[in-house]
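One chain follows as structure tokens, the form predicted alone.
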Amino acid sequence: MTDVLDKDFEKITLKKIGAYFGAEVSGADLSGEFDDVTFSEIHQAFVENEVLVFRDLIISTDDQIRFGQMFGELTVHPFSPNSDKIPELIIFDNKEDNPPFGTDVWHSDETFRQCPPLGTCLRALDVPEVGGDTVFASMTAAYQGLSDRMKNFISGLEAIHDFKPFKQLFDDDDEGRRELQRFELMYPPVTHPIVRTHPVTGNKSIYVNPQFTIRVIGMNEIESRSLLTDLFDLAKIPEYQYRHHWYNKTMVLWDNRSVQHYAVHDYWPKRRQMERVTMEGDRPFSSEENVIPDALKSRKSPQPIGANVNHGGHSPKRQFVRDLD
């Protein structure tokens, strides 16, 4: 039994590399422009498989750039440590002096903005031979393993989203405070499904995580944690998940729509060095009715689902002050 996936690809050949998601990627060159017939063939495996793999790519910072800027614009994260001469792109130099931040949470990227990012391109350059994995979970898989009175109970609920993590990187005092109150204005909490439609597929996954959603709209503080507790636990299931060991020279691009994932801090002190780029999404939507508040009461509850820092090079870029969702 072969584990390449029988797709009529010209360009590409996919391998299956997890249960219900994932595939590894040969044959795309990379370097430099490519046509669009490879593109097309990306994308759609892309879609269908949520996270993609390449190996053994000979390309510069420039081709991972052009490559993302094929699936739309890419976006400038207000947090994370940014090139100075291109903030479009994401530098992680994680070592010694300078541990990793923030990315050792189950999440989907930025769910704090409006639009957040379509997907996320990573690349390693410079990683330790042991430790510093990333998982990821598809939670379209999460979505379809519900029992059908979860997916009834969450249908048309949503959650609000807000940049929690970052606001540690404030300082406490005047003048941090007002810098927090000013990306507090330029990013406001925002709401979005519990259960998202993909715009592409049309395939629905639960797209709630514990770094960045914090509320269940229409529920008290305890039942919206009780709810959102089950929901998050859905990402750490086996089943559900695939565990990605990085090696130089290897890519991923995964599906912010429908992925989470969780970046393994095990490798630390040791250096992990990567880039990345992440392109601009819609606004997530559901195909499920919106719930009016009032009507959660009359709702049965389903039973639980199974059962002075220095901050890695994150900080708020003044610089960017303009609105960039």
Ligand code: SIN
Contents of the next structure:
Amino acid sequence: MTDVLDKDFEKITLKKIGAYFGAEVSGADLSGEFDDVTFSEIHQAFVENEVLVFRDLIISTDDQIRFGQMFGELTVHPFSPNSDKIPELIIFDNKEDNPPFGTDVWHSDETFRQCPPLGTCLRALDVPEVGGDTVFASMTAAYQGLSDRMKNFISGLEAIHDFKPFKQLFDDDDEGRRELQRFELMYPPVTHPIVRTHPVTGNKSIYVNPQFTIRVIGMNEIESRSLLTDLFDLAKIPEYQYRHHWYNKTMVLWDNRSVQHYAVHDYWPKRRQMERVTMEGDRPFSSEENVIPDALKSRKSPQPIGANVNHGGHSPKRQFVRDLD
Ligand code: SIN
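Okay, that's the form predicted alone, but what's the structure of the form predicted together with succinic acid (SIN)?
What follows is the whole complex; the chain from before opens it.
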């Protein structure tokens, strides 16, 4: 049995690297311009395999940028360490005096945006021999592993995403609070379907993540937290994962519409230097019917916490109401 994927590709060769998803690409020269056939084969391999690995690349930052641009406009991350000269380029140069921040949590990139990026391309410049892996989880596999009952239960639900982890980057003084407010106006919380339909493959995947997803619409806080915790935990199931160990000159391209990732921070304080570009995506949609909150209520869910429940006037007043009297 061979692990070369049996695809009718003319320009590239694909080797399977994970049981469910992930493939290594060889045969493509990514330095300089490349032809449409090569790009369309890489694009097909990308959406079908969700994570693509390119090894032993002798390419420049400009080549990486050009490669990213073939998939779409590059985005500028509002909170990441971006290059001064090229704001679309994120530079992770983590070392003793610059510990990594915020990537050791399961996430899909920037889901706090209305249109989160379709993909991310990360290239290793100087990585430690041991540690510093990136773990990917196929949320398509996670969805497919659910029981029909669970698929039915989450069908049509939506959740709110927010840039909450980055709020701690703002100073706790007047100026910091003003700045934070400015960003909150630019990036208000957004709603995405919990089951996302991939715009190219039509595959369904779980589209909530512990970094940015804060609440299921139409559920009370306890229900929302418990459903989200169960869905977040799916990324931790080893069968749905591919763990990537980095070597210098390796580049990984992942599909944010169908995978989540977790950067393992076990290498610090050793140095790990990477460059990243992120490609603009479209607004997530679901091919499932939306469940509006009233429809949820008719499924007899308990009243949301904080809802104006009338207990017949016998319950004691709450403190904030007393303070208003
Ligand atoms: C990221 O979340 O984009 C960073 C991934 C990594 O550093 O491995």
